[in-house]
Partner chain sequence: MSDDAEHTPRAIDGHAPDVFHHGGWVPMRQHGEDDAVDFAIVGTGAGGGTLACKLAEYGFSVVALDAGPYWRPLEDFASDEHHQAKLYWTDERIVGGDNPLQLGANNSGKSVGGSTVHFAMVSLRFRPEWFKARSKLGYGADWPLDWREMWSYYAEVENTLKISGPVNYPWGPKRPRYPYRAHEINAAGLVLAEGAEALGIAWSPTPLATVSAPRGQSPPCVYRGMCVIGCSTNAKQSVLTTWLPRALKAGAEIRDLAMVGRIEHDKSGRVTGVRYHRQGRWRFQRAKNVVVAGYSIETPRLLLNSASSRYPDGLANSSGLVGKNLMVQANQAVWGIMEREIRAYKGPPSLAITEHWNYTDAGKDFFGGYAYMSQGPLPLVWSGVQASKRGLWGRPLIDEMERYNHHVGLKIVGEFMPQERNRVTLTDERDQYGLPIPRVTYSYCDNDKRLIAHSLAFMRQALEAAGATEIWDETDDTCHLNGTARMGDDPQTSVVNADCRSWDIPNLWICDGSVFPTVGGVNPSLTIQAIACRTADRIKARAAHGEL
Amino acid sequence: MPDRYPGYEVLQKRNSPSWNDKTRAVIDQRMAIDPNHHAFFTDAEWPTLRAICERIVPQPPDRAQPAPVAAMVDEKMHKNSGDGYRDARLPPMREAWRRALAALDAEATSRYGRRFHELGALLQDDLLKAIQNGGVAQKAWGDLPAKLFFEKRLLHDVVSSYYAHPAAWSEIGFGGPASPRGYVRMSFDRRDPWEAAEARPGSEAKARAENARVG
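May I have the structure of the chain above on its own, in the form predicted on its own?
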């Protein structure tokens, strides 16, 4: 996958006018999350959740500090930090996750004789696609609609956790919270000097040089 923002590292903004003390405190807290810690999910559920996160948002193997996605989802469940809404066809957030993880492992064991986290990447992907398409039949799902859980809960919690972490911001050219500096050049295809430069074909070196100065 090409690097769309070569040379850009959002953490370079830490001591710049782009971030204030509150922003720095929030970012530091996220950077300090232990990727191996879990307080809500059980020891049996934890490897299943981690395997799901690794397939939904696979990260570059050479990334120095990957986003601790599973730990962030666990933290959300532990704090019961809801979204302020939920689809009435699904049970409450924490119940939905517990039931779905048990059903996913039951599905994997029924099909392949192994738990989900013990499967290879291709079989994991096939099973996740089956859930996405509603093509599962294990009794463990009960009245929990697998397709709806995948769309409204699994994707939402996993992807939003990933893009709440600075490791993901650098790859999409996001500068973090716009506080206190904000943005000035709001017109189409214009950017402020403190925003990342996107590399277009033939302009990679220029973008890299500009991004080295972003702060």
Given for the second form:
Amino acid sequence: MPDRYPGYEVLQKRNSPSWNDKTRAVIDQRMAIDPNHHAFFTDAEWPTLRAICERIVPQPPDRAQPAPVAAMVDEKMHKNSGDGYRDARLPPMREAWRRALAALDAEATSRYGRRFHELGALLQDDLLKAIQNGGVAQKAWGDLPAKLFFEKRLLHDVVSSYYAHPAAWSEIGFGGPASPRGYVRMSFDRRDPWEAAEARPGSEAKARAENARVG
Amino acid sequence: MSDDAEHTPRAIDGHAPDVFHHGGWVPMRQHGEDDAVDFAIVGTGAGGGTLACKLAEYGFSVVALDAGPYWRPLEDFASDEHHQAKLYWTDERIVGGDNPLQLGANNSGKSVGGSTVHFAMVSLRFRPEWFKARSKLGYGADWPLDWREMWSYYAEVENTLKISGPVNYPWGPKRPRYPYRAHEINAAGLVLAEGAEALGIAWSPTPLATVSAPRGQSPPCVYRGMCVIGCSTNAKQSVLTTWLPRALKAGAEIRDLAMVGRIEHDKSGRVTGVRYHRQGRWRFQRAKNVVVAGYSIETPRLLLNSASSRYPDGLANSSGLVGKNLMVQANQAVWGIMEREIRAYKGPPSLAITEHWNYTDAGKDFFGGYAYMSQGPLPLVWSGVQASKRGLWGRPLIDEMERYNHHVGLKIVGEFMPQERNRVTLTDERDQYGLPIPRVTYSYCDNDKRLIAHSLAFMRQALEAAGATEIWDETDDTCHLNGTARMGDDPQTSVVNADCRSWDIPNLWICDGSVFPTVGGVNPSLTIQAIACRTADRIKARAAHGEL
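Next up, the form predicted together with the partner chain. The previous block was the form predicted on its own.
Full complex below, order starting with the chain above.
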């Protein structure tokens, strides 16, 4: 699939007036996350979580520094940093994840004789769709409502981790950090020189050149 | 000295943070814990922060406590949604009912300055008839307040916050012109304007609490667009940057990282002060009056948790209404795709508004009203909507998010009805302070559902008229918290009177969104601040007559 914002890289603006010191400190820390680090999930759970993240927010294989999505989910669980509410039908966040990962592997094993991360992408997607649609049977889920977990917990935690990463911001053409400079051009089809240029059909090279100058 | 706002109190040792300067301090008067202050105020948001300022300026001694940190936005705020979650009340709350609420980011702040530190700055007056919703419009309950009196308090707050808005506002009775000029409308707002004009209804630049020209130490807004994760330039006129610096100057003491767990009373039943947790241990501040201003979940939680043998159902609860009639507001939206680039992340998120359906009653099959506004969701929140609400993941999610700069939407702030079954109660689970975790139960009623359906159908037409395609409905979002300690004229059917004074305990007051009997179709912060200004005037008048 062609890149909508060819060559655009939010991090190019790190030393521009769009980033304040606090932002640099926070994003530097995020960029330094070790993608293999896990302090909450066990070694047994880890490959399952990684496989889930790869299916929920697939990243281009040639990306120089992919977002360490699983490690970010792990960090959230390790710090137990909740969102401020818990659906009464779900157990606390950490317990919900542990039980769900075990149930997902049990479901995979009973259907296909292999653990979730050992399945191919298509079977993994089938299984995730089954959870999303409430079509799981394994008693390993117990009283954990699988569909609700998928919607409120799994998607929430995985997707919000990915879109907290500069790699995702660059992908969607988001301006990213913007303090103190902010923006000037507010109307339709207007971009500031420090915003992503979109490649329209035939204008790929022009967009790439403009994106190289973003800073 | 450690200066980690999240773990070490900053408002101590005779000074408080100067919010306008890196590492800056301003002097702060302090009180001993055995010194019975005139007012101990629990919470420093739109209700408590405003009241602390006004009461201190009237010469009362004030200690205002907040569970959250005391930020200096210039040094503490990053341009990052993930990091800025530190502004939200993310302690555990259990949500249930037919429509469990999503709490935290969108409606609950844990900072000195409360939720105004991350509010979207939309500053609207009530429609006058809403103050008499029962007698004039046939639903909900009447307020014990007169709109004409509120009109003057609205003007006071608008002037204090230097609201940026249009010269002429299209709806409601005459009002003074807004103190500062309106902001430029971004593309997302222009889509709202095009839709409204095509359908023949009025629209307006949104009156906003972010300055369009320099004001004191606040620079003009630079259209960074991250208002709801905290303004890092101080253009935003939050309680943190307006009322509280004034409060300190007038002699109020503010205690940050101070979680109040219980209000104590004496044998006569009058309250004597607040028990609070700060710097690792429980403490007690004596006070002649206590004001609860913790917003619609923490306020009833504190009142209920202060139950005693004399008040077995909690304080101020002889009506049985503490915790009941919780009202969120409808926050449904329609979203679509524009061929033109929108880049909705630029500028305050809601630069254009129409209150048409707040002021028009003909053609409605429901009670109440709604405003709708243009939108500028940031990526983290926006991807959450696409995933959790629309069910997208994998390639479809990635592809949809790649069209971010072409997404456009219209979103309502709609009036939900007060219902006693929508309520806050205490559970057996305990939080980090050892306090019972609240449970928040919410179910839409048929009227709520009809309002939602009406708004979605209307906004779809508006978005289509502006040229959007692939339109879809976001059907289950809510915003703001109100009710749970309603004001009224009758102790049987309300918790506080018009002055925010509890019927049961004369030196216990409640001053925040909890006192709303109905919620209207506009964002509540301006009304909460106006009520706080009125309450301060009433307290001053009562004190002058020796009636405190």
